Amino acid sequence: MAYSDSEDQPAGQNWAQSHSFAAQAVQRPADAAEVRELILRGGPVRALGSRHSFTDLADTTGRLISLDRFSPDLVVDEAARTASFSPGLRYGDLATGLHARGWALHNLASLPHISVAGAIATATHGSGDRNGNLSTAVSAIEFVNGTGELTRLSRADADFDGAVVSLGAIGIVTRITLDIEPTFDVRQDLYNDLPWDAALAHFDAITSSAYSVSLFTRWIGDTIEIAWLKSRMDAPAPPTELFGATLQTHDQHMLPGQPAANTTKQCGVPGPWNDRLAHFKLGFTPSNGDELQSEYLVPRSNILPALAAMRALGPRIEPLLLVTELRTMTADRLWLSGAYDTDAVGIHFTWKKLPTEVGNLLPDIEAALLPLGARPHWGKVFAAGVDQLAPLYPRFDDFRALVARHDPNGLFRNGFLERKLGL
């Protein structure tokens, strides 16, 4: 069977261009009867999504899989409010499709330019205090495993919390339903120069001042350069003045001196939810991609240590760093979930394109945080192996044994599975 005329050709590279994938192919099946065949051949074989993690995590000795020839297939079920469709569907893409058809999802990512299926496989999230990661809104889940089975998992099913963010551990995913809700209006509206003496004693009113707020900031200096507040139409405007921070009156990129018109409508003027809750318009290129990225998970009650840990080092992130970003969540119940069992802050550091220096630096980075309960985001960089990530999960040991079950003869396993979660 054909599955692509690309089958013999390289892999690639990753988005950024950090990381140069090893695998032998590229095979693009086109439903879940070509991929029970491919995976049927055996392996070593890996999913491949929109290329946006920054590490070796989506790589492979043997065979990459994308999903972009799946069908679409957008099934929209309203007495649920559900939605089902193929993996391969970027966000930008389903959440166009929703609205047309009335309905939303309750957040997104600041890039629409990702794929569902991997996002959700590394807890990828947007922000907002009552609102989960991205992948708390997977309501079920089919794949086919490593026996060639296809298993579908919903909510009553006991495996589900471990099979949802899998790091593409138990196999390759097939079909995805998510939560879905009526679509809504969104605001986004700029503040330039927050205090850090007024984000540190109002931590809490400032991230539960809109639906989603993000604070931009290069730990050095007495402000937070910008916070960025996004509130849905049918709550409370937003306030006019945020603790000393002054609302902008005109659009502005997050890194000084690059243009505004990549970025979703600023400015308090309402559009739809999938036109707002990203940074980012999907028509557009965010950047380049001369970058590199990591974030950590921290909970929420130790967030104000983080930030002391995080301005002390100040001195050595700045040069390194292009901006980073404080993003808010609620906990949830996902085994490797960031934010499993706890509130959580994302501390996310987009870096200069320095491999060797943010790599001298990010263990320094961790011996601060990671004593105070922070995960990393499985998609960025970050220094730590199995050793230090195991006692960040309670779940740890049960994802492990969910892997042993789906994938007993280690079709999925790479360098990086082996690395983080001694697989």
Ligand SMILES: Cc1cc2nc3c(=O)[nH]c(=O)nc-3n(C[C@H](O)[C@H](O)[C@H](O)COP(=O)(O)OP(=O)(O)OC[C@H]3O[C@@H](n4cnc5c(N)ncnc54)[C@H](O)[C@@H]3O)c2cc1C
Second form
Amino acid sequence: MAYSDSEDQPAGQNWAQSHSFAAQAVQRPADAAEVRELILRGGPVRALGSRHSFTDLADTTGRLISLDRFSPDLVVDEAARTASFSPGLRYGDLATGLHARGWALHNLASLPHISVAGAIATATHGSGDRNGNLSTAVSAIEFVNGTGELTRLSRADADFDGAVVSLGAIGIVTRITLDIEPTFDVRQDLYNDLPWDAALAHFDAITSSAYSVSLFTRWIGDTIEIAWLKSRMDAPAPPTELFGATLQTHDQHMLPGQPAANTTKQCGVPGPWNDRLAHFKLGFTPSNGDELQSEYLVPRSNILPALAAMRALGPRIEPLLLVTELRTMTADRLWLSGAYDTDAVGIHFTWKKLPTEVGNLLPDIEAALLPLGARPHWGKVFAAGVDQLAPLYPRFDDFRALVARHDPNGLFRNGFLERKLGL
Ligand SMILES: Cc1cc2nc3c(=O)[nH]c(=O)nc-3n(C[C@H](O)[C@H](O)[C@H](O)COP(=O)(O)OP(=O)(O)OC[C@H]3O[C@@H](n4cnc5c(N)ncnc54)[C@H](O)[C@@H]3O)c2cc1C
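Would you mind generating the form predicted together with the named molecule now that we have the form predicted alone?
Every chain and every other molecule in the complex is listed next, the one we just looked at coming first.
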């Protein structure tokens, strides 16, 4: 069927309402053939996920293409331990479908509301000393590139490691295959007031004390306010006391004043992975809603100087901050991943929605972190441009060459890719 323009919708804003899309319209094809037809109409075009990125990353002066009319078409291959589906699917819906069939993903981000394609394209991550980011679960992708060609790449292909974290620059991804494992149960335990001294002295022991560990701080005072542990029920139980932090006995939101009902069940109550690995529940508002976010993926070997630098900036950070979250992840081989070739620790900032003040502070944060090898999260707000980013990514030029091959006419280029990748 040919695409009907009556499916078009206005471009609107991103989730945080921090960016109004300049695009003329959102086009909503129902399958890969319609995506191809839309690409062959000419550019510029960009893929749009669930709009949770904080900048003009997904934007275009032309048309946005959303997969929200695709059938999810979830296919589980039990022998191969993979699941294939249309990647406009939100993680929460995918997780529900997988769990119902007895399967699980290795990890989730803090929220299940994001589309798989959008999350994979920016190297979105959860936490865990033994967990790669969400993009590392991809075993194959299919995309319609800038010449309208449907391309399939799997791990055996030379370009695969460049094509997964794509920032939407090589095409519209129309199908993704992820690694899966048998479903498992998880409990969440929160600990309050972890002394900074103990956190710094025992950083590795703390982040490896559960399957997934998040530390929430506001950078002032002598303690980290919350250590949030997610433990698999098939692993040893979490400790009753964590290096001086005390076990919390009621459910808690990481942002003061926000309802605990928005968060997934805590207090050690076991539940399926799809109801515990994200901090927030699908049917509720994640985080605060009225906010900006930034994050820097620091090579794990440099985390102590990075934390010292952020604590020194604490008095300037704190007035603009809702909360910081620290998370860990294992090294991977994905060219534009924050954890390319290094175990990494994410230093995340949920900011008050003060774009000017945050924008003025970010260069100083980056002056401290980028020399330590920190890479900004592609989906969040950061100041660095191409000259600062290129040295951080050993495969930067390979990625640009990959884009040139798949998008020779620059259909998918936009202001963000020009500023950050020099495309
Ligand atoms: C409240 C909140 C909490 C968050 N928590 C986390 C977290 O825990 N961990 C973390 O790492 N990040 C987190 N993020 C950031 C978020 O995961 C990323 O911004 C992610 O990219 C958003 O996915 P999306 O579906 O909204 O994509 P969008 O923002 O719509 O798009 C992002 C990019 O993906 C591309 N894209 C989308 N669909 C396709 C497609 N079909 N083909 C090709 N490219 C495509 C777009 O072109 C764009 O370049 C959070 C964001 C918010 C708002």
